[in-house]
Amino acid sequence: MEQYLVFRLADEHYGLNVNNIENIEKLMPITRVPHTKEYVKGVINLRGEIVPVIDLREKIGVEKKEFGEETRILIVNWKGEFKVGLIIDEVLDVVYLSKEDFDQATRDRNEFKFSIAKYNGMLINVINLEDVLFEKAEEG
């Protein structure tokens, strides 16, 4: 068993290993950063590190919103290389989840691809981080 953080991205359940979050902030003031992606929101700075900061909605194709009273930013760490923020409607849970709660379909959304887990008859998108941080190569 694994535990996941299960948040809210529009009306759908998203979860994320939580051996890749870091820390969970509230909203802070986001610095832009010109010629960036749309969904890269600019940076923060998070006790003296400047982190970049994604819209996870905007990034996996999930309807645009304003930020709200319950917006969080997701501090995720890769493999100890970087951190990164990610833009999440509202934190839920921390749940453990087994091979067996996972099922055998998955979710596509633009080029993401999601394992589906449920609980307690909530369907979560269980997202690959790595498809997150790393724009797909162009094929051909």
The other form holds:
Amino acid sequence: MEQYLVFRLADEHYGLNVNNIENIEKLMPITRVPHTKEYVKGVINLRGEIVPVIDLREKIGVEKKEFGEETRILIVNWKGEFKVGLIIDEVLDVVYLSKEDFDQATRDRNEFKFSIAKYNGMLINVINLEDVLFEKAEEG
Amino acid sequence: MDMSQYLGMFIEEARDHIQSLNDNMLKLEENPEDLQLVNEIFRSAHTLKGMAGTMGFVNMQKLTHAMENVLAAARDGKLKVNPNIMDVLFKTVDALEAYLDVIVATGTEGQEANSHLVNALNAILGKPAEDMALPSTSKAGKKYEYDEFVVRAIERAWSQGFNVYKFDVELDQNCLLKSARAYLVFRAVEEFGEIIHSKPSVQDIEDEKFDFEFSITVISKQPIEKIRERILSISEIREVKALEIKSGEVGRAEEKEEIEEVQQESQVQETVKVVRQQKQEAPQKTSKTVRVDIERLDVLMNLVSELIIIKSRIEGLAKKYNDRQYEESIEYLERITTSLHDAVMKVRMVPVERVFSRFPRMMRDLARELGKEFELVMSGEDTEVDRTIVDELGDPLIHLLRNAADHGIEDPEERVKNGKSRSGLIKLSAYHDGNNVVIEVEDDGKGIDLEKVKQKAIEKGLLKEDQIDLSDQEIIDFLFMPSFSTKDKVTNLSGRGVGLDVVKTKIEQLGGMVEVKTQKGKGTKFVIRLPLTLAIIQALLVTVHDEIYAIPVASIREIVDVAKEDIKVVQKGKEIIMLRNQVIPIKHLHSIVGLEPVLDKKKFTVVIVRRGEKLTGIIVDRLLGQQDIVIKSLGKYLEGIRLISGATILGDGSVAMILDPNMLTV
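The block above covers the form predicted on its own; next, return the form predicted together with its partner chain.
Let us now look at the entire complex, which starts with that chain.
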């Protein structure tokens, strides 16, 4: 059993292992960084620390949308090497998922693979953090 | 015993000793007769051996021991050092350094026994290869060895009818407070007789500098079993081995060595004492310098940075109030923060010697490898730079020095033919120049063949054959292009995938720059110019649209207002201005950072930045003013954006990008 944070992007549910998540922040001013990928929105001042922020919608290919009231930044930590903020539409819940909850099937979209988990009638696309943070070889 | 708390100390000290081994061996190579040097080398090796032994690094201990034997023979005049012996010794030092690297990485010395080196060292002394045992177990067939003083006490005891016993006491593995337990043993034994020797020393036992075992030598008239039982009656004693020492079984340890051992031990004790005293009393009484963990300094530096940010913020707020007292307090705060910043910076300054010190050895090996003759002359080793910079300086300098030796200095015969001295000269110097530190690598070799560079550039398609009117500087710039090498043959010195382009990138990352001066037949000089510190700089804040950027003041020549009609367009849309009869190319910061430029203005604000001799004008919307900024890295995720050298947090908490001036120039 592991804990997953369930959040919303557009009208779908996504999940991320909570071990990856350091914090959930409200939207704050983002400073653009020139010459970065489109989905890199810039950097934020996270209590004195500069943290890059990426728009998860853009990164995994859900249509772009204005940020709203419920928009949050998930601060994730990659193996203690760096932190990145992931912009998501809304935090929904934290749930326990066991192996049985995961469907055999995976789902591909724009080079991303999601494991599908079923929970209380919800369909959760579980994200692999590595896929989100790093470019696929063919992309560059 | 848990030695990990001493590991840091061990590593630091071992590094110092290895460095001094290298230094002194280089000197010895030049003056093979200098016994003073041999002595010093011996002492370092000896101390290293002791330290390695204490830490339980057995392989390292064995190797240093073999080395020490060779050095002892040299010291006593039984052996003459020759280049072959020096080679083995140098290799030994390399192996020791390798041990140390493994220890740094893993905390253990690893599996490498380096037996070929031990054998080579033993072979110098004519010992058979398999003889690797330490002398304490092999010497003269005596079972027990003590120094002169103890031996005399033992002999006296016998003559007075006492027995001499040796007890090897082993404490329980779970025993806490080992020293207290040992103390109980001492007291119990003293009921029956007198303790004349203990191993480790009483001091070490008190300091818990022992594993779970120690041994004591006792003179007593009581039967041995009685004493043994008394010791065993103390709780948490696992085993006591009792041995009676009979006359004829005692040998004197080699006096000279033993004395040094004693001296060394007392040195260790002293440092231990110093450490303790520091804990108990005020530090200034015992020592004027303190070794500080780098991480603590970083924390301090970060706090100072935060303070500077909040100071700018308060300054911003202060403008709203017109209270004199308030203003005065702010000024006072400003002064204190500035002094604090300076003080912390000074603490972080380290002499470039830290990098320079390994070069003599490297150059010696290089000369041998290349079959060339040259001398390395270093100056300004005590020039101080922020440690973040010093740490990064090694690789670029290694490359430039190799470059000088490999490409610069000619073969001895060729030099003689050209009327030069047989042996070349490579100079490595460092000095302060205002807010910069300058490091130069200069050789008196053949210089860069500009014609050859040009040919190569044409070959690589970087230059068209008809482009002949290039300045020397422009040709030299080709050298800094990736994968550009004028050497036809790839030796194992060059051709390691690092080129001058890597040197340049590294130096630019550090906020510095590299210049080359070369003269055919006379030599080449690389000049590296670096800021003294990376963490906090003076910057000019500018805006384009609603974005704020910081430009390091150190790279700004001046700021001018230019009327629209004074901006001329030349060659395919390139914009220039004339400033005091100098042509200066112009760029819009907007375009540089990927925004639309504002063109319909009557006047433009142009910030003139310089890189070396080159000037470039940068058009910005507005100047916000100058202030101290704290440079923060963009982090690993965003690394590799060449235009941006970092970010800073402004007084209002917002973030601004810091532009890398090297990337702004055309």
